[in-house]
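Single chain ahead, by itself, as structure tokens, in the form predicted on its own.
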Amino acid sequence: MSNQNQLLIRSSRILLPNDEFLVGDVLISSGKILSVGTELEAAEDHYILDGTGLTLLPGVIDPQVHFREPGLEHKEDLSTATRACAKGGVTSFLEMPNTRPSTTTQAALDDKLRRSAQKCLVNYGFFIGATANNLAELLTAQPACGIKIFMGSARGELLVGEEGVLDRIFAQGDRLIAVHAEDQARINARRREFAGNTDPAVHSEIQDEEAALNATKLALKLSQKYRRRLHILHLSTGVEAELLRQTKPSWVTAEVTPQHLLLNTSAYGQIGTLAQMNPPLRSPANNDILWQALLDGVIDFIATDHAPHTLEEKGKGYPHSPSGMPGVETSLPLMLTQAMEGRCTVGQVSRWMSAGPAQAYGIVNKGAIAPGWDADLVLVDLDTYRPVLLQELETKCGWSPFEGWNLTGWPVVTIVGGKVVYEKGKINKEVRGNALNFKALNHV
């Protein structure tokens, strides 16, 4: 495996920005794409990658992950998480603030940036977390991709569900606000109603569709009141999708996870608490509505909400088992498998997983294969199917809700900043990603 600054990818099927494909070459120098064409020439010191039979895509930008460092490294850490990213074709990530300590101050953000510079094999960015009392930090913390508000499904200072507090946050500044939209008051009432029920499937009844819809309506109301840039994280219900179809301002975006597209409440009977996440899995009918909303552009892009817990923690039994599941290693093959089955196109998958997040968060020069753009790329094999095997996972938690699923589109080579970080099963642990830059967006 090479760590050189000069690369030539030969004879791959290249996804161009116009969604057409070119069988040709990509020349890379000093982390940038120099040229895209056919029969490009390389110098003797170039590292040559043979892309014959493979498809070259922009690297995945995963805009919602929980990598657990600092404070929860027994579940995951920045090293193991970014090895998993490299193996899964994820070349950049945006990480959430619910670590220990929470990322609610400039000092905590600086600490994560220092750790990432030392450990991350891929590019990185971080949210600043909202509390009831850190408005000044929300206005000034840099560099942050946005403000994360847990309207529900959080504990301690990061739970911000009261409308008055939310109103103050929406009213000041112009930084993107990303919301975990669940109505905590309704969840609390439903927990009392279902107290004593230890069936994991009851999780989807406690945190029901109405809890999600209530919070999304409130976030939309405040966004419209102040014309504030809003992003709705991990949309999980058809009723929310239909609300957005009817009432979605131009400055609002939404995402969906592969889990909410491909899993549903039947998974509880198959994998138990491994199917437990927030917001919960929904009925099969919701899968279909979410898919249609994604295809229609009502939902803008895809995130994994990678949120690992140990098997020991997951085995404690409901309601003592934590919510969350890993995803960065499987998200691209999952979606490319859907493309090969005709549910969408490879170009759509790339827009949903690369260009879309880059545009929404103002990440410059990423998400396309074109001269002058950053050389964050992934070569995938769309001809070979392989199952998800636990012994091959890089995530520290060591499990996947998609164990045994037979998928295509597995990465063969992942390139970050023009350097090969993953090649044919081997990870180059010497590569380091860079801190992402976020340009100011005039959405409203």
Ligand code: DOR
Contents of the next structure:
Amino acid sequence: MSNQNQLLIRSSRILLPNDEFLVGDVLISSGKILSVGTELEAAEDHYILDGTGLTLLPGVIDPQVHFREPGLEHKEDLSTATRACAKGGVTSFLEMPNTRPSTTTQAALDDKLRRSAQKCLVNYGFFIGATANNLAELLTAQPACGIKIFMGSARGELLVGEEGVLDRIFAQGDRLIAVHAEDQARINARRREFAGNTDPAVHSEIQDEEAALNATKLALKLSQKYRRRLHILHLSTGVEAELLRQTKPSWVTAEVTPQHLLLNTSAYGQIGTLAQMNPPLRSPANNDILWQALLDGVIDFIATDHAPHTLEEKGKGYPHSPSGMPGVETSLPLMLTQAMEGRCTVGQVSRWMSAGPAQAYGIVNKGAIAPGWDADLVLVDLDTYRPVLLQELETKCGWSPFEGWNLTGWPVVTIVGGKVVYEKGKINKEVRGNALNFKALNHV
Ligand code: DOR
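Could you please show the structure of the form predicted together with the ligand, as a counterpart to the form predicted on its own just displayed?
Full complex below, order starting with the chain above.
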């Protein structure tokens, strides 16, 4: 009988921590990688996976997702979202606080952890959301990967744009602060200017590059004032990237989404409000500057900002349509396709999508294939190209901005904690992930 506690992945092309590849075997026992080598011995009861012709990578850690539970389950829930993760090779995620209720208290965080233990097929971690009035919770809530501040693009208590309030939050404590950097006052003023315009393309003009740059400058200023660990979420503009290139302190990190690298304002003409997100898509010139910044290490890693909305909601028409697009099922093949086209290497993709986020958030024992590390892994096929098909998606929203894109690097097998959660089109819904642990980290 096969024993899922002992797993042997045979004859795959293994990405090693030094960026080299080894064609060999990985032996897994009780959720950990036991050994990596050639011709490893399997006992009779080992579950054996044949990796011949496939490439083995550390599982993806997606450090920015919106999984909508509790309160917005008509868009997504922790079961559908983590099935999508399993299919996309995402073995851990960090989730944002804009659920209902928002995750601004220990009780709300505990509720998410309870739900996750029951429902999540992959490993999970959560941000605590900042309001103008929850400083005590921001200092003590556990386990949280960091504090999330919506400087713009949020409603209600989660919108914290005023400098005095931000200053108080930056001044206290030392845990990581992750910012959605958009200047809400500027957005509000421009909304009035563009009132009545229903072309979704004006979204990128209303929430323009200056709105993003203003907020990023303010976050950097406060981070420098207090030497406070800062992470800039979904960097979208070349001007922000160039600012970071000039002035990025060692304790600041930044991320970019696949959609800000690969889509631009021309997408509005093709997919309308499905291309609407915050911060918005920019011009093609911005795609190029963001790519270069990622290649040069000015941008540290990749997140999807998976933010599903129903087609009905998206169909309301601009400006009533909500911002956001799903991403966890397509991010790895999108980036690996770029690697196969020569834009970067497979090792870089893996660093940006696994080791990078693990290091920035102090996620221990994840993001590498080496003895003693957690067995969160993905076997991908870098030889076959297949299109993104809506009928194959697991996300509840049922659409993708990348529908029809012909991609390679699709996951064939995904492993979470040594258990096969996805294999050749089939999801094992019995597998459960674990709560992530975050090592206290002031400076990266
Ligand atoms: O477009 C977005 N939608 N950006 C965000 O940061 C949040 C999000 C959402 O929750 O829908």
